[in-house]
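Below, in structure tokens: the form predicted alone, a single chain.
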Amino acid sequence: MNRAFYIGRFQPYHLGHHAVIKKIVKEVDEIVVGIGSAQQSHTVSDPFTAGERVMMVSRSLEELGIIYYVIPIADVDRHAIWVSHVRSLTPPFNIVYSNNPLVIDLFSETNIQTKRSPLFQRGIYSGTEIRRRMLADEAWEDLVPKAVAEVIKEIDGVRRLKDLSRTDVPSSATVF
């Protein structure tokens, strides 16, 4: 059995993850999509909690016909302990596809395969760029798998975003 480990804080789930995720099925049994810093949300470069991550990587993946399991993975700040945090909460896997160099080397390190993921149009499909869309008012749906603009649509995140972005410091602060 080959399953595979891709991680990302998919904020949101994007096209190009999921480009590289569709290649990535095509070499393994399984994949295991960890949600990386799933106790982060609420914040301009982190808007999305980790449920409504899961539902936008579940909602995109029933698609290809692979078992996947897709679980939320809290950072620990610690590296040394960081790897098999990650085997505590998922199911075993036998490679792991990165781009990160750091994920690479933990892995590497405990003599766990790892393969560099393919990047699929990385200027276009990010989240950073998505994130900026929404916030401008400019369109974005077409960078993201018709299920997770769903999901967004659902929660109203392109609202939420918005809110996080305005701040409660007047431009000038007054000091009492």
Given for the second form:
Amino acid sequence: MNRAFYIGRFQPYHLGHHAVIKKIVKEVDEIVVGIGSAQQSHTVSDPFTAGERVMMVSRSLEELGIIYYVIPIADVDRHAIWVSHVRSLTPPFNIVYSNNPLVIDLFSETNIQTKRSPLFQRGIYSGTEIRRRMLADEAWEDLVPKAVAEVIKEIDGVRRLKDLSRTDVPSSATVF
Ligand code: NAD
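I've shown you the form predicted alone. Could you give me the structure of the form predicted in complex with nicotinamide-adenine-dinucleotide (NAD)?
Next comes the full complex, and the chain you just saw is listed first.
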């Protein structure tokens, strides 16, 4: 039995992430997906809550016909204990897929098998690019699974991002 772990911030979950997971599930029996930086939401770079990201990932994975677990994981302020923190929250896993150098380093140091996941069209399948398009009223729906576009519409996510982009830049006349 091989159970994989894959973590991302998924702000939002997009077709690059989905392509990686489709590849992983061909190699393992089950997958644990960590929703990283779970404590973050309502900022321009992290607009969606952990719960909203759980919906995005869970609904997208339904089509893959594999057993999966989607677990929110808040950050901790010491990298040295992060792997233990992750393991305390997740079902046990024996292989980690990632392209994030810090994630790979931290797991490698604890002797868990790690595999570099491939990148798919990083230039456009990127949370930064998707959020930019949302703010610029450009088409973004074709960069995410259909289920993610539906969740973002349900929660009025583009309006939230636009509101945040306005409040993130306080005018000189605003005194808090
Ligand atoms: P992310 O959503 O940017 O990316 C997730 C994964 O998808 C990465 O491996 C990334 O390389 C990959 N990816 C992105 N675009 C892709 C594409 N087009 N094609 C294929 N793959 C693509 O998230 P992230 O920042 O890598 O997530 C790591 C999480 O782990 C963060 O939330 C971070 O805070 C957390 N973390 C926390 C600690 C701590 O709390 N001390 C330590 C390490 C990591």
